[in-house]
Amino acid sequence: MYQLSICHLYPDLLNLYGDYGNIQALKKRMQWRGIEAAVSQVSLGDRFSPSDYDIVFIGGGQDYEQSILYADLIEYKKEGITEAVENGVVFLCICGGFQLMGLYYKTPEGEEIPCLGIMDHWTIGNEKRLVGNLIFSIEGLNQEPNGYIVGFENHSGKTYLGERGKPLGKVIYGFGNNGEDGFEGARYKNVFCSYSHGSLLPKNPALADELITLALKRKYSDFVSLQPLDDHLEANARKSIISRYIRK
């Protein structure tokens, strides 16, 4: 039996909008497939240690949630996640988590705060909220339609890409990023970010099968490909939704 190991950083902390969704999807994906699913919670002053884990989950929270946070992430964590990155480790980070990931977070008031610097972006706070569905595509995602994911999107920060930075995803409908350059999350090894709430993976259950085999190839060497499940009314879902706010 295949076995993945979890861990949901900071569930006490960010866990926005139904985040806690997106563990759930993954865990009752695996186990409908017979793949045993084990989640672990890490939080403030616990040990992140990075070949614990195949999957790790960041959600979102508010500017007072993350900045509790800050200082126990940069001085306890960082090194621990920087390497689990770098050796391959699947990561999904919503808004907060997405910002985390970049170099720094600049507040409203100028402030520049640090952050892991893992990936190539940046996020500058602002008084006004990006708020509202959100439709966008992701390149060679086996979705229909055209690799749409829809979700939800809530955050005053506008993240910016850097020159080595590479969108998760183009912006079909709603702000994505920053509602300016039409770029959605950002994407580096197994790294997903998004700003999508709602929760994710529960509505777009290709992504969440993208990401569990990413892991199951990274662990496994004899692993090739997933059981298909009936995701009908998954589907059936996510196109009513398309269809409200695109026209054909």
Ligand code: GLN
Contents of the next structure:
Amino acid sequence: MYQLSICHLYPDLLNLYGDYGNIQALKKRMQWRGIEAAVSQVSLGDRFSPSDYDIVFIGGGQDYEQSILYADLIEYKKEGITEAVENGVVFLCICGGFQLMGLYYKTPEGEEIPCLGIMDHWTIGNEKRLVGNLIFSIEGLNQEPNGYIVGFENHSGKTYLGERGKPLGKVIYGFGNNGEDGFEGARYKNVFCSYSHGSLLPKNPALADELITLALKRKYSDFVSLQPLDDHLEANARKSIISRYIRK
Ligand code: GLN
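Now show me the form predicted together with glutamine; what you just gave was the form predicted alone.
Okay, now the whole complex, with that chain kicking things off.
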């Protein structure tokens, strides 16, 4: 029997707009296929051990919650997280979690807070929040129509990708990283970053399956592909949102 270990990082501090649903979606979609899912919670004061997990989830938080955990992140987790990323562990980082993977976060008051520096992006806090439904496309994602992802964003930070930064997708409707360059999220090795709350994975099962597939391929050399599930309810929900916001 295949088994994957999922780490929920700072579940007590970073969990906005149903982010926990991402863990539930991963767990359920694994269990429906007879794959064992073990979920661990890692928070303030805990060390992050890079070889203990196959999938790591970091959710979003307000500036206040983020400010509580910066010191802990750098002291207890930075080394382990960096090693895990470089070793191809699968990460899903939403909003505040996305910002933490980058170089720094500059608060609306002008204070520049160093982040993990694993990925080449940075975030500037603003007075005006970027809020609303978000639709973006991921090239090559096998989800109808056109690899479209639906979600919900609510952030004051505008994130910019550096020269080595690659977006996760392109904005179709909404703001995405900054409302200026048309990019949404970031991708590096097996790290997927997005501004999309919602929760993201229950609404977009193809992305959930992509994360599970990457983790299983990395762990088991004999793993080939996931058995398909009946996702017609999710597909109908996604299509109705897409048709509400995008004129044909
Ligand atoms: N504090 C960050 C911002 O407002 C992240 C918000 C979030 O995770 N939703 O930009």
